[in-house]
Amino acid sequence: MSEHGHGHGHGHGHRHGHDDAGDLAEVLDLDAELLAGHTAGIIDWLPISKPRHIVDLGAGTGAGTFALLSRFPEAHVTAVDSSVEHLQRLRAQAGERGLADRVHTVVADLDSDWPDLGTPDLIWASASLHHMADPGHTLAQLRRTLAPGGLLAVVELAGMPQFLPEHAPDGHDERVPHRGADWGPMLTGAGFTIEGDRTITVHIERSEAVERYARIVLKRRLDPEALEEALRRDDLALRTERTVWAARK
């Protein structure tokens, strides 16, 4: 679960404005580590019990994939992302965890070529749909892809993660115009039935991981001196908000 522009395929796509691929991969991994408990809680909340085939749409480096595999031990996951590098990292982690036989990766830019994803019982789209050029078209395609009665879980962010209390949450960003949108009307417009939604407020006090996350994000906003001053502050913390919609085909 992450706000990262992994391109149109991650989705578990973070685009914090990082141009450096190494920064982006580290942000994805830090986000996965810091929000692991929140991600697990969201998956537990979903109204689905034993999905056998799951698609992680915009899988990034695998935060959602591995949380889903842990929660649903009989499932296998198709991880979709536009970044070859992220999926290579995901496959390496799957091998290290002994999960290689439960993960299939697909490189795709979902704004152009739609791959054959089978008929999954569950599609997990975390911080990915707001990157799509035409979300309505994408949602219609997802509905066609799902098995009858299948579930789409959409997890989105209100804005960019914040680290200092005086920083107001990011508002509209013309590069990602759908970030912070209310996906409810779009989901019903695409023919889904919304079975529930919830918003989770995240506040994680400073730690080494929070500081590393903050350094990568804030170096885009602050000059070097201000960055070091911010990273020394006692009130440095990860502050973000995630909303999830559970939508039935």
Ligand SMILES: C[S@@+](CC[C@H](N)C(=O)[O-])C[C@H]1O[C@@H](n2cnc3c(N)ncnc32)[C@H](O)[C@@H]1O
Second form
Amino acid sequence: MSEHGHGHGHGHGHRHGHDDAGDLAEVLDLDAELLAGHTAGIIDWLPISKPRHIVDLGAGTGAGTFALLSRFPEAHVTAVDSSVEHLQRLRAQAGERGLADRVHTVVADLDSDWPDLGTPDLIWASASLHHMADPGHTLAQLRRTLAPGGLLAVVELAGMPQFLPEHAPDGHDERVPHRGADWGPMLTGAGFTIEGDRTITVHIERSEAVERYARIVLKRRLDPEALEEALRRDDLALRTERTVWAARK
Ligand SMILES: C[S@@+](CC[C@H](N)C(=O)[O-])C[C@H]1O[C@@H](n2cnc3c(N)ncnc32)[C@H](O)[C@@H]1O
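Since the one above is the form predicted alone, can you give the form predicted together with the ligand too?
All chains and molecules follow, beginning with the one already shown.
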């Protein structure tokens, strides 16, 4: 049958870069779909009423951007990410939802020269600060960027999501050094005042989306047979934890 384009001729099993990027985008979209209610709850909890300009830092495919646009109908969002692909996906979705004029995207590596992000009154950083090489430096930049009295919302995960009860609770993912860190002291050290923090336990029963999510995560840990067996289990569920810190400039 016909070939599938450029992947052929370079040996097999060596397209992890591409697969990983595709998997990550899909995981971000599944996260957005499955955790929409939790994200909305976190945004409602934030001590801010009518932000006009919001920055979504490390926006990915836009889980936070769209939740924020929906909660704050008068706001516009600047979505920043180093991934051109993620931001393209975010823009396409914004177009489909009729929100294109309220979203501005900026491609930037936040570990290098700081981009011009305007003077937002809310910065939302969800599952992104732990990727930064020097989070203390990034927090100082964020504080400079915020409008006077502005709010920084940091949302972080305790670890990788778990799908089987015997795997939960999971420790920290060793490959991502700052994940699972306590951001409280770092925020205070950068000059912010913490107005609150909150940890949410997420448990979402199996559904077709949970199964798709589990397949992506578990295929790295289990052999194909064990994977199929795990995916058939009734106690398959998405288990994770999110902590949010509300930090005032
Ligand atoms: C786990 S995703 C979170 C996406 C989104 N905030 C969410 O909650 O679904 C982390 C995002 O941070 C971005 N990122 C990682 N390092 C970055 C850097 N140095 N500069 C800008 N973005 C970065 C990645 O491209 C990815 O989209």
